[in-house]
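The data below hold one chain only, encoded as structure tokens and taken in the form predicted alone.
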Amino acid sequence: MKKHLTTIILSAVIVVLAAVLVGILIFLKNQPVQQRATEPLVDIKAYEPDSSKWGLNFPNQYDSLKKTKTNKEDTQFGGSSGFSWLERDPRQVILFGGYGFSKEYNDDRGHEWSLEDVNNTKRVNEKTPGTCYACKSSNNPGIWNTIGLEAFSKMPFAELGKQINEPIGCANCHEAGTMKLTVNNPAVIAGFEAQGIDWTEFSRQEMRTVVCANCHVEYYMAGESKVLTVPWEDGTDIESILGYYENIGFKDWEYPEAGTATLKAQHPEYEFFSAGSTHYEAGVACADCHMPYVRDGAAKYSMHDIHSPLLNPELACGACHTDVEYVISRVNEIQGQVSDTKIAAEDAIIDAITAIKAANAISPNDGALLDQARAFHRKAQYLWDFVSAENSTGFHNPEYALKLLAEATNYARQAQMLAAQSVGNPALLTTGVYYQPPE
């Protein structure tokens, strides 16, 4: 009996150990294989801006990063060719009237183009601050660590450019030596701190989204030093951001002949995606779709040729979705609906601009009604631009996109109505006619 009991116990132990071993093997199988994890070929100094040096230790990642230079393929609503939004959607020439974006507004190309594109844009002039380099180069983390964000920001663009010679690269996202994902943009760190959030406590999966927030966030240039600042003090939702701007009385420019203190949204992908989107709530990270894992022999690594998942849907979407064709059709349907709604909002805002400019020409000092019309125009423009400047045509958060565009249209029509009432002129309620001042 005792011998039989011993046999049963030993058998049970073997079964438990086997189960544990199987669990360990399954866990290891699903972990990314780290190339040369035990002994790197070269040591990388902190904030090393030259990505080719990192590439000696991580050739697959570096080789795929370089493909962002040659990948110029577009999707239906975006892509990497650098097309002009002003040509594709001429309404935006009017919407950004009096501001640099009415001169040139090209869609973003791949990361390898970041430095070349910012140096060649028509929006740069002799007054441009160094702030405009903030999201464009792997030289930045080292410069920030040396002179600080304020000195970086207030330095003239042309002068700071003498220290910057590398596009976006490894140092923007990784900690040298450990290769951990990191937040190194001082403005974003300050934004988290303002909310009482310790980003260093985020999980690795969370960091696969947060690391993109080094650049893909809303920001403005604060004070005379034009210090890069993210408006997160009250939260990252659009109501909190708008409230923040209202509290400090900030404007990017004043719309000519209308007098509206207007705001320009930048590229709020992080705020947009994290505002309760389906994928975000499910724990999906930016990198899961834009930098999916691939294999090179035994090596498993995250692809760094960052582009639309629609260009490699089997890899990007197929990791979670079995019916990839349905996913593609669903994305196209969502983006089409958002695009149509966005254009409708643009038409409404232009009608508001038309009415405000006409009312201002008739009676510039009218007061309350016209000021209220300007306030509604300001909100409408920003809500629309928050969706328009975000690089997914709404797909990162479809419900949120349609909600913001509906509110933008509503504010725009109210602005148009108040402008007409301010001068008692119902003709200003006419739609589809852009105001031209008298000669």
Given for the second form:
2 protein chains.
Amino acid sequence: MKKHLTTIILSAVIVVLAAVLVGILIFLKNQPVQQRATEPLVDIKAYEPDSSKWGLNFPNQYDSLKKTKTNKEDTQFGGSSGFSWLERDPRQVILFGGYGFSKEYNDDRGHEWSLEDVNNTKRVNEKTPGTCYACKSSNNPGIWNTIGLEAFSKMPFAELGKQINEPIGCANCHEAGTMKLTVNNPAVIAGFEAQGIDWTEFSRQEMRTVVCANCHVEYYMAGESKVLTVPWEDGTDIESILGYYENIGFKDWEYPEAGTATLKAQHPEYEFFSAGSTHYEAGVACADCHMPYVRDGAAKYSMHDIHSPLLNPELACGACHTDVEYVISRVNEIQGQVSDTKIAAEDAIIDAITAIKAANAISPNDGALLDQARAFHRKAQYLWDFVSAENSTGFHNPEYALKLLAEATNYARQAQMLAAQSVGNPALLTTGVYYQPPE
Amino acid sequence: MKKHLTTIILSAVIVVLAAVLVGILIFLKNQPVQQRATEPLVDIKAYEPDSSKWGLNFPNQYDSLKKTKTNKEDTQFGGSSGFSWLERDPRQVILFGGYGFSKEYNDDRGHEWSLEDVNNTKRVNEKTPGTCYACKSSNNPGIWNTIGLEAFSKMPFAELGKQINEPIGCANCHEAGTMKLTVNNPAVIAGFEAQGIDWTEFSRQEMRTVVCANCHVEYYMAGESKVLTVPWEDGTDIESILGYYENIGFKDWEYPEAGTATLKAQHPEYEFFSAGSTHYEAGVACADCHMPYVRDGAAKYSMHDIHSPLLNPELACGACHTDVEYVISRVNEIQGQVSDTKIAAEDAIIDAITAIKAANAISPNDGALLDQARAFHRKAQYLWDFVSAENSTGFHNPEYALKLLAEATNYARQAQMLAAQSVGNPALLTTGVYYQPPE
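Switch from the form predicted alone, shown above, to the form predicted together with a further copy of the same chain and output its structure.
Then the entire complex follows, led off by the chain already shown.
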């Protein structure tokens, strides 16, 4: 009997020990893995522009940020090499005729290149305002906090440049100390406020999209001071943005010999992605695809080497999609469809420009018709550019991209017809295919 | 010691019994649930047209097939009520001007209505060939097997009608006896053969799409005998189909006063869905969404009450998608985008028709330009109709739908311009919005 009792007690002890061990292992496995600083934590002062200081506390994030300097890989339609759009698609030389983008228009490179690339662009001259530094440096949040956006914007580029020595970095998205994601671009804060939105009420997951909107948004330079402004007063959808520009009578430049008050879309990733795209509606954030989580030993961190998810699809797409090969084939299919449709829109807009220039050269019988042609050219060009300047070849919102391109083509063709009508000359109706890429 | 042994033996027996029981339950749970006939199995003769006889063996499938007679529910853009397209979108009266579809064009109703609806359509007259019964009856497979497709096609509609008394039913998709899914439409078999495809090599899952292609395909009536023919010789993509029609110089009708050799797309669901759509590429079959599995007690069967998945999304979409409410919102968003873009294409095509008719009325200076205008009108109309006649408001392949509609609009506008050029009259360039639906 005593032997029995011993066996039972021993067995019970073993069972309890095993259960506790399993419980502890399960608990540990379900713990979020914390970033482990490899150096003692240092204090980061507010708006610290030097990312290497933040990097002492967050070495993995900082190391991956620095990779945006060396990663130069391209995808089929985009990438990080900084190729020339004007060489790849010479139609754009015509489409941006008379504007800086017809002289140089290079694809964006990684964040670490931002300062060097803006300093070296041929579009900068002595008239360039400080505004053009707005999305290029981690010095900005501190400067905005000190002198405000208007003083920043109207300062000549060269003069402001003396205060700017860092590319995009930690301070552009994070609050020092708390490391909270933050909106610190005063123009974007104002853009949210104009819609009655308090950005501080966004959830953490929403902020993983909204911080990107610190820069990846449509903007223009308002008034004499060239103040950076986002045109969101009536909403962030393209119809609201176009309506806003109509209301304030804004143009980026006048198309030479055509007289069209033309708009240049900037990089409206936030507006385009949030316009009802399937990923956005499903609650996916920019960072989910562009900054996937990776491990360094026991440390789990979000990659700060931001680039096309097509360059690391297992990490970027594989977090949600089980069949990554399939996903890549879908992206390729969709980007091909958008690219084809985009080029057809470009040919149509060039036809419109040609016709409007020709009608403008001979005094039109009906100036109102030619004005209408210009209005349609302006609209067609903006709809097209909203898709073209957006960095995803439509993939951030595929159906929306294709719908906008269909509308752009329709407006461009009608612009061409109106130009011909304005001078009663159907010879203006010839159509062309303006560039055949080498096979 | 004896007591010990008894305990051990008893415990061992309990463990073994419990393990066996668990094993059996797991095995049973993983068995595919078989259809249980509620009547003794009866023999079905080959090509049996009477679905009620097959129904003795498969009562659940038969009962659900019969529901296609009573289900008349609509979705936002389609459904089963059989509404008039000409009333809903009066542009189509113009687009099909001079052709039967401008007199009556009702949305398709359920399979059980097929015979009644074809017999009652106003498009049938004394010249109508037997071909028009080709997708309307379960009598067809037997008749094709007996007299062949050519005799079937060239027989006058009224005469062939005497042999046809059943709507679409079991024999249209199944082989009697084995119940195997089968391609029995000789035109479709020939269409696969022309591409070097042996349909008998399709997998079961592929056949759950391919049987639908017995009817849901583009077709035309070839030659004097009006033989049902699918234009797949060069492939099932729209460019190949258009090329095929060009090569044989085919037209469905000549557009009155315009002289365009016009094509009517039929119901190209198979071609449209299989042209690289995301669901098709992921291996999803038509039946997965349109014939989801349901249970009747212990019996699991595929619903034969085929209709829009939007009417039972929990079953149709929920088998793969966890968030059905989200999925429905996506379908609505996409169908809305396609519908808007489709209507813009329609307005553009009507503008082209108006211009070509006007140019044709006055003898054109340049007949070649007017011919080119007609060629572009033909192409625009077919691209649009390929999306419009396809029963999903683009959802079966959203990006493809939007790309085709962008192309259709572009061709239509160029057709209009060419017509104006052909007579040197820019007054032909006016544009219109041809119908504003009531708010």
